[in-house]
Structures are given as structure tokens and as C-alpha cells.
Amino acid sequence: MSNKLLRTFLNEPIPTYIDRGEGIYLYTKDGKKLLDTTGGFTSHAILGWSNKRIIEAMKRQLDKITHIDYKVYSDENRDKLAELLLSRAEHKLNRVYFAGNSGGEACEAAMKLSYQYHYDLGKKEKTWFISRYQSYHGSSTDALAVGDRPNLDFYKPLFPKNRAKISEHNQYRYKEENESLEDYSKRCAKELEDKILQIGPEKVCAFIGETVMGGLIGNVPPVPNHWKDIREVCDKYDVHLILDEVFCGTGTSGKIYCCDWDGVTPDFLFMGKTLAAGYTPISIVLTNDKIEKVFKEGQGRVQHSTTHQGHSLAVVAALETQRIIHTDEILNHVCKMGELLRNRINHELSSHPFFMNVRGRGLRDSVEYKCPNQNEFGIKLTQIMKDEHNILIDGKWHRVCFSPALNIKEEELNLVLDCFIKTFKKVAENWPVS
């Protein structure tokens, strides 16, 4: 044990030490195993841990090189990743840049290729970027500008000035209690309509969008045609409709691509910490020819880069993860489990006074609650799941997320399941209702 860490949470007890990952459980050093619903706890783990198929590509790949710089020579294994991440694709981007290691490098990444494309057309002034509150993108300073983390706030300081928000888009907390699915998804459209001719349109580069409002609101998929709306506002004032797919893309949904389920095109679409399920970092943004001919003939290059770009050993992570993902078993089977999920938890606690809504895409979905001290109510199913049933969820603030592995079994997730009803019932049982 050591006190030389900086830790994140400096004033609680020293967090449970990880001796080993197998599968969907990791066990650890006091010698406990636990069954994580949480895909590690930032839902990166989609394949488990210790993914024998993944591991021997590593090893075979460190005994050739770790990294080769992306902007001076060709790595045969990103354009094999390239070509299979395009391959099942119903949208119609066919361009993938390499960003960096994290979620929040490629939302930047995205951005700045937004930018430059505007740049090389002579609409210079195109420097504002909308986005929605309730959303997250990364913890670097224009992520976090474009992202809503109530407490970060502090650093507003440091955010540029050029950045405005909308509303989230969330059927169960703003659909009017008259309004048809079709007029919600109008009124949101028509509030970013709104906010790039207050802004002016010859001034806002791009819109940002989680294509499902993630874990801080916890898994809202969009209304029907939602995205088609926005996709008719920004093309109306030139604006670039930005993607973000870090939490809810590589077959999380069903799809490889969120977007996919909604028949949109975005103009960039970003991912990150799924990508190579969490054995190494890595993140890309993709995009389209028409962008690629504009930089071409522009400054003939594209300008954003980072270090550790196409990460060979990251690559060849990812590369195998995708084979993997890129199934009809493995996307099929998502979206067996996700709709177990979600009609078990209807069916045994839709009449509960508690319960709000189940909700989600695939395997991400999140039960909405409502309860005194919703907050502690989530610590304490947490708590009990973990204590009396060795199960990691994560509860809090007014929802459970659940982002387990998808391979996860059909056993597994009903006993998970059977624990998570029971627990929610006795939790509920005994709690203050005033």
C-alpha cells in the first residue's frame, strides 16, 4: 500500500485493490470474486477480461513493434481496422482517423477537424460549437467545454468562450404530457434552430451529440427521427453534425454503430474507450471523403495530431476486439440480452412506486427511480449487491447503469437480474418515504 498516490477521491477509504480480471468477474486481493455489470466501472470492458484471442495478438505484435508514428509510416494493421470498421456500416462515412488514447482526445480531434474544414472553405469565422447540457465528453479543457459536469464547474474559467448548449434531449423528463414523440423531436430541432440564428449561422461550426444520452442521464435512446431533424438543421445552416460514440458504439446497441439505428449520417462520429474493449487505449474519428478532398486541396494536410496516434500495439488490440464484435452472434445476442433486461425489470417492477423507467439500446441501459434522497438510494443498492451478492452495479444520482460485457451468458445476466429485483424490493421496503 502505498501513500505516495495522488488518489481521485482524497478523503475515502482506499479503494478495493484488483488481483486478477476473468471473464465478466474480477477477484480480488482480499480474495472476493465479483460478477461487474459495470464493464469495469467506465464500461469499457465489452469483452471481459483476459481474452485469450486479444492477448495473443498483443504478443505476437510486441515482438515486432510497440509504435511506429503515424504521420511518417504505414502500419498494414490500421488500414485492416479501417477497412473492418467500415464493414458493416449503414452510414455512409468512409474515413477513419486515428486520434490519440481517450474519448476525449477524439471529441477534440473531431472538433478540430470540423474547424479546419470551415478554415480551408474561408469561413473562418466558424468557431462556435453547440452541444447539450447533461452530456460528457472528456476532461480536457474543450471536451469539458462541450460537456456538462455540474462538478467541474469550477474550471469554467478556463473554457473558451465560443461554446453554448441546448437542452438534453430526454423524452421522460421534457415530452409535454400532450405532445406526440414526432412534436418532441421537432421542438428539440427547432431549439437548435433557435440557437445557431441567435448565435448566427455563419458563425457555428458544429453540434455535438451523444447519438444516446449516456451515463450521466443515463441511457435516453432518441425519439423517433430525432436525429433526422437535427440532421435538416445543421445541413440548413452549414453546420456539422458531430457524433459522439465513445459509450454507445462498437456493438454496445446492436449495431457497430449507434447512429445506424437511427438512419442518420453524421459529418464525424468518435470513439474511444470500447474500441479495443479497454486492453489498450485508443480512439478515432470518422469521417468522409468530401471532408478529406476539402483538406486536400486546402493546406494538404490534415493538421490535429498526437503522439500516440494509430498506437501499433493499440491497433492490433483493437483489430482483434472488432473481429470479435464484428458478428452476427455477438450483435445478435446483444440485443437478446438487452431486451432481457429490460422486459424482466418492466415486468417485475413496473407497478413498484419507485420505479420510473428501464431504458436503453442494446446492452446499455439504465432503471430510472424516483424515491427521497434518490442519490443514497442507488449508493445502497449498490452497496447490497456488492456485499450480499458479489455483483457490481453502479447506482446513484436517480438511475442504475447497467453496461455489463456482451458476452455476457443468459444465466449470468438472469441471476444478476433475479439479485437486482430482490434487492431493489428490499431496499425499497424499508425506505424513508418522506
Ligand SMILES: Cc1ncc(COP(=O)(O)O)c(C=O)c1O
Contents of the next structure:
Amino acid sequence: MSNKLLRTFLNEPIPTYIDRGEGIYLYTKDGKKLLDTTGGFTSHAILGWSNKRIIEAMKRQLDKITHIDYKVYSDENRDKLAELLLSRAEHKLNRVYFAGNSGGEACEAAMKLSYQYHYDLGKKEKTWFISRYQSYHGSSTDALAVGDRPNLDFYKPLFPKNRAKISEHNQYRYKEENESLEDYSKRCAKELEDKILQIGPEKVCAFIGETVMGGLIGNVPPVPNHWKDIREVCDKYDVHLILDEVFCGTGTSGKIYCCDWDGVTPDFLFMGKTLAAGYTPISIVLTNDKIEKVFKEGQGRVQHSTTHQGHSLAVVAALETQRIIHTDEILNHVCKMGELLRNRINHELSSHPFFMNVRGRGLRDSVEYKCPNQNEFGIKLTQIMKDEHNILIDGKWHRVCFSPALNIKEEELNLVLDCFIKTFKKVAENWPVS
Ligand SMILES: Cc1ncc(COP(=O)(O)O)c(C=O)c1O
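Structure of the form predicted together with the ligand (previous: the form predicted alone):
Time for the whole complex; same chain goes first.
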């Protein structure tokens, strides 16, 4: 143990040392074997650890070259990854831009590409970005500014100007009792329209949203047609639609692109985190040839760039990861396991007084509960699952999020659910309600 390390949580015990990962299990230095349903805590490990195919592909690449610049050299693997990533896309995006390493970088890259498009067309005033409360897009300053994390509000003096927010899209909390899903969707789209009109359409560059509101609020899928309604408003005012699929993309929803469940084509879509399943950092922005044409005839280049964009080793890790994920077998498995999770929890917990709902797409699911001291309730569930069952879950605030590796086996998922349902009932039984 070193006291030279500046850790994140300075008033908490030193976190567990991990020795290795194998499949969906983490092995700790002190000899424990933990089944992880959190994808490495930040939901990146979508194929578990020590995947032989990915490791072998990376080793082969290491012997060739680790990285060659994206701007001035070509790398066949980048071409192959771009082709593969678009091969199952139902949306109409047809260009892949290798943005950098993190999701936050990809968010900023998408924002800059969006602005460059307007700028190159002479619409230099389009500097406003609108996003939603309860969103997370990354921790670089502009990604933070379009996100919403109250504990990071102290950074506000550093934020760029011309950022605005509308309500989170959450049918479970904000749909009125007598309102149809359709009307709720229209009301949310109207709020965006009102915000655009308030700022002035000639000043608004883009609207940014997670396709499914993810890790903060806990996997709330949009109501049917919601993204189509939003798209319509964006089109009306020449505002780009930027979708964040850092958390909900690359097959985690049961389709490669989560927005393909919604039948919508954004102008930009960005991914990171899960692209190479955590074997390396890498992030991308998808866009289309119409945007490319404007850049080509404008400044002649994409102005955003970083040293490690399209990192050659990371591209190989992503390519092998995506070859595994771009199969009917795994995508069908994700849909089936997601249904199993939601059905079992619904079936076995829905009459429980603390239970609110279970929701999600594919293997990105959350259980919402309501009780006194609910943050502590989630933390207690997490602690008991770990201490008594050697299973890692992410419970806090008002929800437990599940984001296990996509190749989790049915018997492993059933074991998680057996233990979770039992733990939920047991902790609730002794929970002080007054
Ligand atoms: C939806 C979403 N967008 C963006 C990010 C930022 O990604 P990164 O932490 O790689 O910058 C995250 C990370 O959790 C995320 O969940």
C-alpha cells in the first residue's frame, strides 16, 4: 500500500485490491471470488475479463505497432472497425470519427463537430447547447456543463457560457396520471421547442441526450416516439440532435445502437466506455456524409483532434470486441437475459411495499425503490450482496442498477436474482419505516 497515491474517496477505507479478472468474476488479493454485475463498477466490462480472443488480437498488434497518428496515416483496422460498426446500424449515420479515449472527450468532439458544421455554413451564432437534467456526459468541463451532477456544481464558475437545460425525460416520475405516453412525449418535445424559441433558434447549435437516461437516474427508456418528436423539433429549427450512447450503446440494449429501438437518426452519436469492453480506452463519434460534405467544402478538415484518437492498439481491441458483439447470438442473448431479469423481479417483488418499478433495455436495467433513508437502503443491499453472497451490485440513491457482462450465463443471472430478491426482502423486513 502506498500513501503516495491520491485516492478518490479520501475519508473511506482503502478500496479492495484486485488480483485478476476472469469471465464475470473478480478475484481479490485477499482471496475472494466476486461475481460482478456492475461491469467493473463503471459498466465498461461488457465481455467480462481475460477474454482470449481480444487479448490475442491485442498481442498480435503489439508486435506490429502500438499507435500511428490518425490524421496523417491510414490504418486498415480503423477502416474495418468503421465498416463493422455501421454494418448493423438501422439509423442512417454513415461516417465514424475516432474522437479520443473517453466518453467525455467524445461528447466534446460531437459538440465541436456540430458547431463546426454551422460555422462552416456561416451560422457562427449557433453556440447554444441544450441538454437535460439528471444526465451525465463526462467530466471534462464542457461535458460537465451539459450534464447534471449536483456534487459537481461547485465547478459551475468554470463552465462555458450558452448552455441550457430542460427536464429529464422520465415517465415514472413526470408523466401525469391522466396523461397518455404520447401526450407526455409531446409535452417533453414542447419544452425543448419552448427553450429553443426562448434562446432564439438562430443561436441554438444542438440538443444532447442519452438515448436511455442511464447511470444516474437508472435506465429509464424513453416513451414510444419520444425521439421522433424531439427529432421533429430539432429539424424545424435547424438544431442538431446529438445522442450519447456511451452507457447504453454497443449491444448493451440488445441492438448495437440503442436509438435503433426508437427508429430515429441523430446527426451525431457518440460512444466510448464499452467500445473495447474496457480492454483499452477508446471513443468515437458517428455522423453522416452530409456533415462531411460541409466540412470538406468549408475548412477542408475536421478541426477537433487529439494525440491518441484512433489509437491503433485500442482500435484492435475494439474491433475484436465488436466482432464478438455483432452477432445474432449475443444480441438475442442480451434481449433474453434482460427480459428474464425484469420479469423475475417484477414477478417476485412487484407487491413489495418498497418496490416502485423495474425498467431498462437489454442488460442495462434498474430497480427503483422507495422507503425512508433510501440511499442507505441501496447501500445496505449492496453491502449484504457482497458480504453474504460475493455478488457486486450498484445500489444507491433510489435505485439498483444492473449492467452485467453481456455474456453472463442464464444460471449465473438466476443466481444473482435469487440472492438479490432474497436480500431485498430481508433488508426491507428490518428497515425502520418511521
Ligand atoms: C452516458 C455517459 N456519457 C458519458 C460518459 C463519460 O464517459 P467517460 O467517463 O469515459 O468520460 C459516461 C460515463 O459514465 C456515461 O455514462
